[in-house]
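Shown next as structure tokens: one chain only, the form predicted alone.
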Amino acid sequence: MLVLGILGSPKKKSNTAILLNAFLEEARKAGANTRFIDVDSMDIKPCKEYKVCESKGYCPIKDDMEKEIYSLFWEADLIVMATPVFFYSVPAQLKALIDRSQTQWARKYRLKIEDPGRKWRNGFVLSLGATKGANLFDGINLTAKYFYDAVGAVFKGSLEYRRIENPGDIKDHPTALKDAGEKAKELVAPFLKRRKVLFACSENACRSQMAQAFARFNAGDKVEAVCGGDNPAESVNEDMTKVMAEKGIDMHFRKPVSINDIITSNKPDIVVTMGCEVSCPAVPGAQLIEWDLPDPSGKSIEFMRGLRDDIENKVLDLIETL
């Protein structure tokens, strides 16, 4: 599983960063993979309200949101946002990232397609404030609720700490770091119980992508579905994204990846090949399943629809066996 940590503080060694690192460290110890986004160091431009996302489903602003962050949102099983309180809300750097999630909101609520992990993904917040006001975190939690809905996650609550102002104060708090670690273990535990299935093909641009999406969409609570290729393409097949959208599944932010990269971080219990010649590293103890699926390269959109339906049926049958 992947835990994505988002640091909203403009200070890399802040109390907020210390708390987030404590959370991510315990997640790694429990067996999760983690990624870290320091929003202050990234190229994230504020929303310009062009409205292109609501009509066409993409943001015309080219920066790190398009290059990396949108796809990380959808790859993650758990998204953890850590932020200090700035005027009862989040810092401007983090707010820019949140505002730009309108693209994913639009794909779900305007275009009526959803990413395969939406039903299973969770979101959590770590918040620190210098004062002791009773309503100190209300603005952040309300913002987080709708941010997580936009990126496809269920808001699972927050840990909040008042009177954290001076450097290192969070270390002196009697329970904060322990709280963060315990919450990390609690949130990742259900995901780590899933069976791991790797869908493998040559380019990871079409067949394995569809199989992974159907598995995650239909059984993301029971199956950790990943996919990879031994010679990854530059991008996924456009016709594949079109026919999957016809089923209500959004593949826009998917990217081909290497089988080796997948196996390094996720040892699968089952490896399913798509019927192509794949040079797949040996995975001791993993069950190998071969699907005899035709190569869709150069085929018509009608062919792609038939292939999609065949893969969906095979995935549903596989889920039944698990």
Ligand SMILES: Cc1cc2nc3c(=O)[nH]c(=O)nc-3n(C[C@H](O)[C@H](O)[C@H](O)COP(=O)(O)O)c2cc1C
Contents of the next structure:
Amino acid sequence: MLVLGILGSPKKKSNTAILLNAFLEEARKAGANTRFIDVDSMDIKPCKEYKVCESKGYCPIKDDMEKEIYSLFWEADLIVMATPVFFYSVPAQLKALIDRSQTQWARKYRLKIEDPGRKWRNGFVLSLGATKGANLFDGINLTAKYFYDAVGAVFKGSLEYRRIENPGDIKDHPTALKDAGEKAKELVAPFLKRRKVLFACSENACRSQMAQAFARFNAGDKVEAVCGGDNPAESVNEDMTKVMAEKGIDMHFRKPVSINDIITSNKPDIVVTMGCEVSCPAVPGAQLIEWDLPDPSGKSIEFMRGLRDDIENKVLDLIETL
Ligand SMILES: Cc1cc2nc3c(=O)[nH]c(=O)nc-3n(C[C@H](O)[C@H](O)[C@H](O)COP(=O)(O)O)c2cc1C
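In place of the form predicted alone, the structure of the form predicted together with this ligand is requested.
After this comes the whole thing, all chains and molecules, with the earlier chain placed first.
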């Protein structure tokens, strides 16, 4: 499983970073993979309200959102946003990332296409501020609730710490770091119980991408579906993205990855090959299933539709057996 940590503080060695690290460390110890985004060190431009996302489903601003962050939202099972209070809200750098998630909002509510992880993904907030007012975290929690709705996560609440002002104050808090670790263990536990299924094909541009998405869409609570290729393409197949969108499934932000990388980070219980000659490293103990599926490259979109439906049926049958 993937836990995505988003650090909102722009300060070096911030209280927020210490708190987020305590959370991510326990998540890793429990067996999760973690990724960390330090928003201040990334190229994330604010939303310019071009509204292209609402009509065409993508943001024309070229920066780290398109390069990396939108696809990390897609991959993550749990997103943890960690932030200090800045004027009862989040720092501007983090607000830029949140505003740019309007692209995901538009894909969901305007284009009506769903990220397949949407039903299962969770979101959590870690926040802290210098003062002690009762409403100190209200602005952040409201913003988080709607951010998580846009990126397709269920908002699971927050841990909030008042009177944290000077560097390192969070370490002197009697429970904060322990609370964050305990919360991480609690939130990752259900995801770590899932069976891990690797869908493998050569380029990871088409067949294995569809299989992973259908498995996640239909049984993301029981199955941790991953996919990879032994010779990953530069990008996923455009016709595949189109025919999956016809089924309401959003593949726009997918990127082909190598099987070796996937196996290193996610040892599968089951490996499903897609009918191509894949040189998949042996995974001791994993069950091997071979599906005889034709290669769609160079074929018509009609062909792709038929292949999509075959893959969906095979995935549904596989889920039944688990
Ligand atoms: C621009 C700015 C605005 C702030 N606004 C608030 C605020 O509205 N309420 C509050 O309690 N603390 C406020 N603070 C204090 C920070 O929340 C506090 O110092 C926090 O510990 C910083 O966390 P960090 O070390 O993780 O960056 C503000 C700090 C800055 C720099």
